[in-house]
Partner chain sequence: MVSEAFVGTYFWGVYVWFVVGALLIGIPAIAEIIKVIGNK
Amino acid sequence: MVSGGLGYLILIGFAVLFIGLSVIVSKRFPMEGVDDFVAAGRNIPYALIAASVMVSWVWTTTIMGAAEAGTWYGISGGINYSFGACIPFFIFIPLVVQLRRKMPKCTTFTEFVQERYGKKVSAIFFAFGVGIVLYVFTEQGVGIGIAFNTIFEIPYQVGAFIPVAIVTAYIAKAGLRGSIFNDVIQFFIIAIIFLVTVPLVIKTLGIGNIYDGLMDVATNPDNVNYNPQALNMGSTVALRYGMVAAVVAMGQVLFDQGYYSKAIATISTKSLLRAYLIGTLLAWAPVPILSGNVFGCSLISLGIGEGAGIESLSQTAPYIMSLVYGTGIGSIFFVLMVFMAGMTTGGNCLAGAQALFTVDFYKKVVNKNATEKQQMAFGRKVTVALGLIVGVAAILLEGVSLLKLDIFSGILFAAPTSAFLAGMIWKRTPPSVAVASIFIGLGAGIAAWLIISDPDLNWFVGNMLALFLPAVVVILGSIFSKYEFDFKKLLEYEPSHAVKASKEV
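For the form predicted alone, could you give the structure of just this one chain?
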């Protein structure tokens, strides 16, 4: 183990750096109103957004969860993690482009839902939006806590809570713009460490040794990690996992306001397209593939598994780094990489929640006569409160599998997807059908999870039902409905705060 004192020094050093940067940003770019606070003035260039999107989608699970998938499924684990988690962005990108065109002064996805379906349905989506933030941010705290505990032997509770507090402080201070500027710094740290680390692990363990170990995993029934499909690129079990990964990621992308905030903050639609394509496909997609095949496959090739040299498969990536580098700098680099990944994702979530409460809650529910200054003050207070909730939740989830958390979340957050997509593209879908589809999908998914006794099947069926059953309800309900929504109304939408129209170049 590396000295615990060094771990505390890292926490303190980056707290000073990122909180200090947020203070500088808030002074350099004074916020004139709500739009500056939650949408960064809608004039951010694509390069900054691309870097921010990439690191926001690099979760602790992108590194640690994909490594765990590598231990479960062998060489196809990380690949299926990657393609599954990329699919939602092929839906999100055209969706948010349409949102900018159909509703130019929209800031949050719940504003659209309210105009399309009404206040009651909007409240349901608001709850899902906040739920996504709490879940995703909490998961980042868990991942960081595991990494600091494994490498530095810092108490898990400290390693999980302090990073959450750091993110909370700089988002509360500088809003979305502060999140984006911090993301850019963290992008370079993550990219450099990852590009250096992966080749070093392969060189140290030896590609031939890793292959021989995987061959034993695939052919030796006495191997603790025995899996006949470990070397099969087209493993059907792993493909099934990839499909679930797509379902899981669908809700995490479509209902995370942070991604909408960054898309709205981009200076033009053309820049938005560049930013999201570069940030996801070119920059992000290789990360889980390498994490699964380098960290996960390396672990099982050594004959190490859960209960056989390691307590939890969530510790796969930090274990390999500790094994390869011992008390050296490599272990420190790995912790920094996980630390940055968790903080950027948490910052994206928290900035999104800040927008939801600032734009959609305070003035509409609490104080209808609020000034923009009062809205921003409330947004900061809620940011701090949510950060505290997440910090406590991360502490309570010690020892829980990150991958299992991810899989179960798919059932919860996939159910509203069909209603949301139909609302964007189909005028025939009425509010009643939208609500019915959500609760039917949610109920069916949870029921399958609880009723099906096969643990290798219940999660798959539950996720598939949660995503596709609502689609059936929406299609049938809309076909037989006489309801029609006039999308032209969205062009005339005026929010309760001043909005700067984005330039289209």
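Numbering follows the first chain given and starts at 1. Every value quoted in this text rests on a predicted model; they were computed, and no experiment measured them. Basically, rigid core = biggest C-alpha set you can superpose within 1.5 Å across the two forms. Compared with the form predicted together with the partner chain:
- Core-superposed comparison between these two forms: the CA of Glu115 stays below a 2 Å shift.
- Superposition on the rigid core between these two forms places the CA atom of Lys203 2 Å or more away from its counterpart.
- Taking the rigid core as fixed, one finds a CA shift for Ala351 smaller than 2 Å between these two forms.
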The other form holds:
Amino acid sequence: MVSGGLGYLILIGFAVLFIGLSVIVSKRFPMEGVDDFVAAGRNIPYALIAASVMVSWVWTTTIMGAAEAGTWYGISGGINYSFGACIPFFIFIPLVVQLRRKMPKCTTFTEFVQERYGKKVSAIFFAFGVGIVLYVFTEQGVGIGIAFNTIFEIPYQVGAFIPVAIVTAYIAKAGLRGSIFNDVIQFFIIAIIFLVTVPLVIKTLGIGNIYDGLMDVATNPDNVNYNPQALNMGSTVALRYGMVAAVVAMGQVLFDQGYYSKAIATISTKSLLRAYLIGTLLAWAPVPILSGNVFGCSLISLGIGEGAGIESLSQTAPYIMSLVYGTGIGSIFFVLMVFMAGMTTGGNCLAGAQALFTVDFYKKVVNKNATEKQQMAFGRKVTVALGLIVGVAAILLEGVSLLKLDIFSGILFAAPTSAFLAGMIWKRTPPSVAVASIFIGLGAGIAAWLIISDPDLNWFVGNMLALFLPAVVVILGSIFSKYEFDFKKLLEYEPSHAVKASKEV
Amino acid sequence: MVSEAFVGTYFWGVYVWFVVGALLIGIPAIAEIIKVIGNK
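Right, the form predicted alone is done; let's see the coordinates for the form predicted together with the partner chain.
First the chain shown before, then all remaining chains and molecules of the complex.
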């Protein structure tokens, strides 16, 4: 256990750093209008976007969950987590490039949905967009609260609420640009900890010892972690885990406005491609594999498991870090990683929500004659309100298992995916089919989850149905439809605020 | 089951992969930050 005073010092120190940075950013880059506020003036270079995308996709679970996957599945745990969570970006990247080309003055994905399917369908997607922000940001607050409580014995409520408040303050103050600059600082902290920790763990434990330990896990039925697949790269159970990770992550990427805002904020389409490919495939993808390998596999190779050396598998990463650094430094590094991971992910969500409410809600629903200044003021107020909701929700979720919430979120946010993708590439998909596909997928997924009694199967079937059944509905509904959407309409789209669209499109 | 040599290559290989990704972001990001600081 590390002194609680140090934990408070970390919270206060980073609050000063990040809020101070957002004040400097907002002074150096004065916001002239809504586009500056929610899309950072559309002139951010690739490296800053790449850093921001990478850390936004590093969740607390990318470190702790992947480490657990390494303990469950051995050497195939981390890689299945990684490939599963990368798949949505293979869809998102070409999608957002298309969006930039087809609708150059678009900022939010709900603007696109409104033009493509109409206001009512857009309202449904808006609800999904806000829902994903609340769910993802709350989960980050819970993760950080647990880390501060476990390591520093700081009351869980304080450890969960304060980081949420810090993120809320800097997003409300400096908008997307402030979020990106803070992300870059957090990228360096996470990267440096990984760059130092990984070789240290491998050197301390030794590949030979890790291998021998894993061999025992794979061959000795008396081993506490006995798993014959521990040294098998092609474990089918791990593959199934990766497939569900892909479904769960699909909605978390496609309906998180933060990723669209960053893509739109990139200075050019070429920079966008470079930023997202480097940020996800080169920098993010190895993180969960490393966590699975050097935390998860190392732990089980030592003969440690749940009830045998640690109380719960969520202690995997902090246990290994304490082992190589000693209790004090190891614990601090672990908390810093979780703290940074949670804040950047939460910041990405909140910046996205800010864009949704500023661009899509205020002028369209509340005040049709609003000036851009009034839109921005409303965006700031909503950001603070959402931050408060998330902070309170994180406090209320103390001690609640988030596993069911995760599974339910996979079902919930996978269901609208097909309608959204079809809307982007297929002129034949009518709004009625889009809506039907969402509710059919949602109903089937939840029904499967509730009806199937096998707890090892119900979540898998529920998630798969929620993703693939809407695809069937969309394909059949579009084939037999006479509806045709004219994509040229999107090129002529003019938003209700001034936009400096890139000249290249 | 994979061999010890495979596990070693795999662990270190993924680490190198991460180093490359981090450098491709980190170096130009530092350059951009210096540019921003130097502009005013």
